[in-house]
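Given next, in structure tokens, is a single chain: the form predicted alone.
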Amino acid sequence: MILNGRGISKGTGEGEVLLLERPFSFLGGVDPKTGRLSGTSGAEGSELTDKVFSFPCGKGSTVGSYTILQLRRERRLPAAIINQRAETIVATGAVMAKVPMVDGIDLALLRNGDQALVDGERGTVDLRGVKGHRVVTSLLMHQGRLLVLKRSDKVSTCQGKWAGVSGYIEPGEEPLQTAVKEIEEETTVTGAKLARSAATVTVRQGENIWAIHPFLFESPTDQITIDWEHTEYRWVQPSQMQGLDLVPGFQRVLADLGL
């Protein structure tokens, strides 16, 4: 699975993601010598030493620069950084220090102990062994309630969670399309109105990373019939959503549609 961001530092490195959750100083975050970080670094006694070093951003002195050389002095460098949102103390080391970055990547789609391959050059993050799908969500609303459906234990991915209508967006397909015809083929619903779409909400599930299409219909009927893929359903009210056990992404869905 390929993730794109933007090249900060030109070459390639591979190796583990070593993943911090907070912003991150060279500068007394890790000792030159060792490679490993000290306690304000969140992950105290780690080794940063030929892993991907990942963290949302850097802080602190511009000091850290020169932190991040004299860790190639003494090869102890990582085999590449990614950020979230790069800034100038360690884009500058980054550089003088030649460890390839990028930035502009969503954090929330890394885990510790992932193999990644950092290519500064082209922007990328290829996260070894992690698939990537393009799927569309449809919520159907009728009368102000919206339509969930549980899903069965014959599908592949979220048993017995609860999903509005959704489908893999087949090559050659357009999301609209495919929202369409997965609302006709697993409610029987025809002549649902699309009332919004919003941005493309991508979630990680284990192996997996979902790009998740969503979209809005008003629907003609409460009445319906399900296939295969689900075992119930209901008509509920927006606010009710929060006792489900909804498949992951799906409150970001409804959230970024208005709902």
Given for the second form:
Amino acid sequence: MILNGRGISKGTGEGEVLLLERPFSFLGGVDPKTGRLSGTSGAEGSELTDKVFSFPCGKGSTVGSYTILQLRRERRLPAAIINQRAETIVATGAVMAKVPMVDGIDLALLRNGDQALVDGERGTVDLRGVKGHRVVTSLLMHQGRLLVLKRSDKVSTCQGKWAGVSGYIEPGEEPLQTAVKEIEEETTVTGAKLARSAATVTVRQGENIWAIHPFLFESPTDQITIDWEHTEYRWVQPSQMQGLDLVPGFQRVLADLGL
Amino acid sequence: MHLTRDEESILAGERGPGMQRAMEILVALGRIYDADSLVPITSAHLSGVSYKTIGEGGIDFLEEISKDARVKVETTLNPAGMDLSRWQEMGVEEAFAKRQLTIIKAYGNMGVTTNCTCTPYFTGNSPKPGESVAWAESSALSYVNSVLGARTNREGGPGALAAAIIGKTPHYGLHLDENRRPTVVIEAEVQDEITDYSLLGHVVGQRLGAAVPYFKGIKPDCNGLKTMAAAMAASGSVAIFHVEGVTPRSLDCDLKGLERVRLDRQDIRKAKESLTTGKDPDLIAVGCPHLSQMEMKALASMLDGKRPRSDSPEVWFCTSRTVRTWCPKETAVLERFGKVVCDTCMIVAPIESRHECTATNSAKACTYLPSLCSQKVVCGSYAELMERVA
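Output the structure of the form predicted in complex with its partner chain; the preceding block shows the form predicted alone.
Zooming out: every chain and molecule, the one shown earlier first.
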């Protein structure tokens, strides 16, 4: 799976992901002699050397740029750096020490221990062993209530969880085409009218990343027939979703569609 | 960010690896801050000079880039970790001194003026109103934006060096009019005294963080402005401010609808108390930012004709080499009481090996002395500090 961000410092680097949840200061955050992280990093004792070192953004003293150079001197550099949002200290340090660096990556898609190839020229992160899937999720609305369906044990993923009308986007297909096709197949509803769409939501689950295209349709009816992919369905108020065991990313989809 | 064909060719390495690396730094910064293009600069000022801060990693980088890169505009240096000629008298070890001189040489090879001061605007590197420049050193860049009316972002040392080598900087932030307008009005009532201006700056930075303050009710001279700028940048991250009737663009500012904050002598007194953490200084250090010619004269006249106290701690008057050259008589007076130290200051010199408690009149120094130099601190005015000396 290839994630697209912005190239900050050129070159390519490959290694195991070391992921921090908090902003990181190179000054005080790492011992340049050993590459070992200190307590302030939230991952005390981990070593950043040869890792794909990933954290939300840099912080703290501008001397941090020189700490990166010191790591280079001690041959303790990370293989690459990934930031959610780059700032001056880490970016200039990475360029000076020739560490490949990319920003604009959603760190929620990374896991400690992932094998990643960072391309600082193209601004990409290739997560080896992680599969990407492009799917649609459509919410059908009828008189203020939304259709949710319980996934059967015959589908390949998320069995037993509640979801909208979902399906893989086939090669060459536009997401909206897939959405309309899946609604007809899974509910027999025809003539549903597109009300809204939202930007793609990406979620990580195990070794898979789902790129979900969310749609909201007005359904002319609440009379539907489900196929083998589901075992039950309900028409519910948006507020009644809380109690259901939902597929990953579904809350985000609802929020982004303004529901 | 749009690059011209010429800039693209530098990025591709056609003018050598030094310029290529400099351009890579500018492009990274331009991307991060959504700059539309690079804008030509007329001057640069660099931090990242003291061996104490940049270390061996920094020296490696400077030696690499100085092989073929040269600065294109007037470029000056921030203070180093020692007086470049009198380091032995300061108690600096030879190993440190050698590495410090290696750093200065690398900058010199690139065409940088190796006069190390945080107040280069007093000694020749003085941008004109409206010019774009690339300055590091938070106190100096705030002075340049606010008092001189030139335009610079808060550069780090590497970004400013890259800009000096290319002669351009990414066009964003404080190069744009909309980011230079005041965001808050400070109605201040303080004594017309340099330490009070420093403390005022400290309080404003601490309370407002990265605001653009507009001051009413004060009339600081260039020394007051210099120390205010330094304190505000250290306790907050203020990079530009206005003072009514004093700074060049202050009368064009629109204050409608801005939040107003009142600060008086009580606030100043409390700040002074909170910055004081020690009692018996073994070092008195003034000149943060570096002393101007006027301050050298004022201090010399305070001390002239007096005798050093037998219990006086060590005293440093920190200034630039140029100002010391301009003030031979004053230097002679001051040297009876302490050292007129050039090229360095109490923050970037390794004072922690010889001192435990430092007294100063600068709120900026009071902010950094505990964390960067492990010092206890006494904050006092020039008059209070000189009483301990003579």
